[in-house]
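One chain comes next, on its own, written out as structure tokens in the form predicted on its own.
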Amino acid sequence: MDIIPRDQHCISRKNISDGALKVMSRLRSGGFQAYLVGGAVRDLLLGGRPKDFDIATDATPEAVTALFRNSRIIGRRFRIVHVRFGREIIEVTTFRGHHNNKPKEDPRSEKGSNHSRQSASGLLLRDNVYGTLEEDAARRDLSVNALYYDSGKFEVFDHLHGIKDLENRTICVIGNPEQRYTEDPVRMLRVVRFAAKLDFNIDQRTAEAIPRCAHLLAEIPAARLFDEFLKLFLGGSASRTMDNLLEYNLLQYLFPSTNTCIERDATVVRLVQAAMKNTDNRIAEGKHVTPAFILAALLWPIVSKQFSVLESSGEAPMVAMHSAAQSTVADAVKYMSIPRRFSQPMKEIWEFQLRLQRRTGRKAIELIEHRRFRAAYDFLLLREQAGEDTGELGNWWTEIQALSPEQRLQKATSAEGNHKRPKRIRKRRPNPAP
């Protein structure tokens, strides 16, 4: 283990939240060890400002909640404690130990909760084996996330060449990559995500094991994959993350139909790339981003194709779009859960693409006031950017928004007049001869 003293690292207490400092201080006062750990230490060493602060300790979850009234134990796969300070939540975890040479019950735990369980394939179903600081470091997934900061002594503890990997800008799995992926296949998604987020390279052994273990992602519950989806694409590096997912053939376990379309159609590739860059730009500008928009882009190739088939068979356009949307979502949730609060606006964005085709009359102008208009309009521009032919719809809606309400109405109604069919003059039949 390497100990880096205060004068050899750049971490300052002023960049650590008051809540995290309070938690560590009270744990130490209670006779326990307490360290800032994981992404917070990594980001502080890289000169960034972490949003979340996690604490590792030798105190059991029950001991932590005894010290903090503003806390609660969560999780079953691995029990952790959330300590709340207003809107901030400090996550406190007990040092994890190795599964071998551990008794079934640990005297530090209550109610027999300290145990582990694995599936037949080696997937960790429960991981409540407690251990020492050294064991905890070895049990973490990536070396750059296995750095510990002691706010009492101002020292950084590096057990597994984390500092070296930070300096070399390398993502490296701790231990045998194939074994670690087998224990938790989501680690493969974490590898590509952190490589994209930090703009790091992936260690050769870490990368080479991914193709051999990628199929294990099929065992991960759909709800957990949705949580990973949010982390993958809402962290500000969606574009690089997508490149990594495609490079290591991992997208097929999240969006198999989209992955197939990407392999066959360059327009789909451009649409997905444009959506990811748009998301990253909005996050960089501090603008709101909704998962519904990203999902709409990723699944549009499938819904668009099904819509075309249904419309060609004689279905009315809106009915065809509704049916295609329902079918696409039903297939997608077999692999990754999509909560209704996102699937519903996603479907509305798709259906709005048909409504935007109308450019005449008062009803067309009223679309601008609709709550889904902005998202649907942005999505329309993405489609055009990818090379879809929409008949210059994007330009028309861009221009109409720049006009005053009166000018909008005048333009739409004048266009309506130009598009009206001339009245048919009915010829009178001659009166029958008497």
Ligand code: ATP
Second form
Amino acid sequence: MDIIPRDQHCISRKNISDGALKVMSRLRSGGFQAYLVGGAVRDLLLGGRPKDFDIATDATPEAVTALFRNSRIIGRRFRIVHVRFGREIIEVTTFRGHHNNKPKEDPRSEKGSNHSRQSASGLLLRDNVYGTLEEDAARRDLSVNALYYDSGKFEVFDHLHGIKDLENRTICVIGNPEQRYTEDPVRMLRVVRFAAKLDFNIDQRTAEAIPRCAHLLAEIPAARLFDEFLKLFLGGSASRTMDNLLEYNLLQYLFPSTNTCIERDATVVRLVQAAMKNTDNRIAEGKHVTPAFILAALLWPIVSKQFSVLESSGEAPMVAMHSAAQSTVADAVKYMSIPRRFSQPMKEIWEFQLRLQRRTGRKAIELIEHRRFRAAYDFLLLREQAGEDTGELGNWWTEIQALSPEQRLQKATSAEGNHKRPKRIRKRRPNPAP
Ligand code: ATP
Ligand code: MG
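Having seen the form predicted on its own, can you show the form predicted in complex with the ligand?
Entire complex below, previous chain first.
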């Protein structure tokens, strides 16, 4: 084990949240070990700003909750403690041990809750066997995520060459990759996600086991895949993450229909890439991004195809779009769940694409005030960027937004006038003198 002393690493307590420092010092005063671990240590060593602070300890979840009034135990697969300081939540996990070890029962814990459980295929259903710091490090996913910082002694503990992999910019699964993916297939998604986020290479063994284990992702519950989807695409590196998902053939476990369309149609690839770049740019500019927009883009190829089929079979456009949206969502959620708070706005973005086709009259202008207009307009531009022919509709809406309310009305109604004037003129024209 390597211990890196204070003067040989760049972590400063200044960059660690007060909440995390408080949790660690109180655990130490209570006679326990406590370390900052995971993404926070990794990001601090890379000179970045951690998005949250996770702590590992030898105190059981019950012992942790006994020390902090503002805390509660959550989770079943992994029991962890959330300690709350105002808006910040510090996640405290008890060191995990090896599964072949006899579990140490905590007398205060619910009977049997300290055990691990595996499915027939080797998937870890429960992982609540407690252990030492060394064992805990070995149970983590990647070497760069298995570094521990002691905020009392200012030292970094590195058991598994995490520092070397950070220096070489390499994502490397701890242990035997095939076994680690079998225990938890989501680790494959984490590998491609961190490679994209940190712009690291994927170690050869870590990469080679992915095609052999990818099919195991089909066993992951749809709700967990949605949680992972948010991390994959809302972390600021959606574009590179998507490239990795495609390179390793993993998109099919999240969006099977989209994946099939991508294989067949270059405009779909352009749409998906444009959506990812757009999301990353917005995040870089500090703008708001919603999963509904990304989902709308990823499922648009499917919904638009179904819409065309229904419309050409004689359905009214709005009815056709509505049923295409319903069936697209019903199919997608079989693989990855989509909470209603996102599926509803996503459907509205799709339905709005039809409403934006109307360029005349007061009603068209009123669309600009609609709460879904902005997202729907951005979505229209995205479709055009991907090469879809919308008849210059995007330009029209861009121009009209730059006008004053009076000018807008004039433009929309004069368009209407232009369209009708020839008829009226003919009607009013006096009969030529005989
Ligand atoms: P970030 O929060 O920046 O996305 P992170 O590394 O902190 O990255 P989390 O998902 O917050 O990632 O997990 C915290 C730590 O828990 C990880 O660094 C890793 O050590 C461990 N971990 C998380 N998920 C798994 C997993 N599926 N298998 C093994 N270890 C995991
Ligand atoms: Mg984290």
